[in-house]
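Here we start with a single chain on its own, the form predicted on its own, put down as structure tokens.
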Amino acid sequence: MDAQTLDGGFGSPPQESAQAFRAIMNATAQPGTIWQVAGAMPPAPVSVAAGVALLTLCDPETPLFLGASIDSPGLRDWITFHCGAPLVSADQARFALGIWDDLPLDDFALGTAEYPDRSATLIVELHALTDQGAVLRGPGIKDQAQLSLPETAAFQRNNALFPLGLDFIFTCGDRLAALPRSTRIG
């Protein structure tokens, strides 16, 4: 195990953790609402803010999975040092981490009936993180906001599916922001 692979975890976790959940959470409440995060360097490609998200909501009890262009050994390395989170197929994750082109959507959990929770979270790496583009709607929204998402139809079908559906994460650089399967794309 090299240097890279021990470094880039949050120096204090116990504090940056749960400042990072916070972020994460107010972003998931706020639909389209963009958050600042810090603490984590992860192996390149991956963002500060996709790094803050799997320090802060990845463990030993959440199946993991990584999109092709992003998939190395020192990334893999890092979470397994950094989280413990096991490495799996689409099929079978709790969290996904990738671009867009690299996340088969079809092929992760979208919960159950009686256990809707048991759905996928995906964070999903951009190049750009902006408040503007599509509409967004919905709990936790006072009129409408907006995000740039990498396409809107496939967000339109996920909210269709409601209560059942994913879940996502949007990173770029040391910001991110969700948009949790309730918020209705226009």
Given for the second form:
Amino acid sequence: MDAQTLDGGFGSPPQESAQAFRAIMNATAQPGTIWQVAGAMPPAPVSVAAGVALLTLCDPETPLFLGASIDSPGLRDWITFHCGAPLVSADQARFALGIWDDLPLDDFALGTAEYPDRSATLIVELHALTDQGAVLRGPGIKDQAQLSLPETAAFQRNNALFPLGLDFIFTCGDRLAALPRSTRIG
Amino acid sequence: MTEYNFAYLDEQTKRMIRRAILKGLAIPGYQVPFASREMPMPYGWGTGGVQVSAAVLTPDDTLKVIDQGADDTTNAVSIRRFFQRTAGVAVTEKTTEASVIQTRHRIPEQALRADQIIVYQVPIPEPLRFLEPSEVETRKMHALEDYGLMHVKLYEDISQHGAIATAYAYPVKIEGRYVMDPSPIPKFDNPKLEMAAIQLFGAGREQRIYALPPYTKVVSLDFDDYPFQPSKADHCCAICGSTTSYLDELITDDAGGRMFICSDTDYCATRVEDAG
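For comparison with the form predicted on its own, please write out the form predicted together with the partner chain.
Below is the entire complex, every chain and molecule, led by the chain shown above.
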């Protein structure tokens, strides 16, 4: 284990994870809004925002799937040291981290009719994250909002499954946004 | 401050609660099970609300706690002091100055803003519980969207009393999907459930968290010929004179004397101050 593995966590976890969670919660509650976060320095190519989301939400209770293009021994060591999340295949994961093409959407847990909360949350790294693009409507949005989604069809299919479905956190640099399953697209 | 972790709970517990809050926000009105912890206060005193507040508070927050609208009752004062001591957050009695408001059984009269969060203390989160005691059954009913029993209950109210007699914890339907208990707020407050702020509900003993994102569609259940009617005492406040706020009835003597005053103490005091 090299020293880099030990770096990059929160300096004062209780305060920094509280602030990070507030940003993630605001993003989830208001789809289309973009929030800045700080405090994590995960190994490249993982973004600050994705690192913050991992530190804030993942721990030994949350099996995590890593997309092939970001998976590396350095990242695995970093996650194991800072979060302790077991690294698993997509069908067993509660969280996933990857770029859009990395994530086998059909394999993740969607929840069940009686427990729709038992579904995966995907942290998706984007090259660009802006409030332009697909039109969003639904809970948390007054009239409509926009977000630069990597595509629309997959999210429309996901919304059609409501109350089942996947929830998404989009990360880019030190900024993040979210798209819960309740949001209607287009 | 040195003897507790920030906001009392350990980090692992907060992560578990935070994950439940996010799933709750993603599925508005659905009750997410969570591993409720024992808190240093009895069940019924807001252990669910306190755990949710502990999971969302940041060091920069200003906390307000109300109990049936009042900032100065035992329950409100003790919870406010609890977070002053364990999280070191600023506290206030002013609705407009608060960033997080924990409430027992009221929504403040002052409309809440998009940058505010309201946390409800919930005793029985399951709206169908008094109609169907089995959790296995009610879970199935939510899964199948089978809410006929609730309409039968409201119908029986009408057939017995001539009107829907449910005055508090009046059931609502969220985004046309889940029937939800808005906690024991008076039905006067139900129209305010569609608001700009994030609403979080915590039930400690029952181990459930649920949530409403801003502007979520909330419909109070009713019938075409018996529409939902928010109601209040037909008086004005004896202190500030408000005719629009929700009123508490106080018995003042043994001879039938009574007065009506605002249940929201900050709203009432602010009106008195403004009047001069």
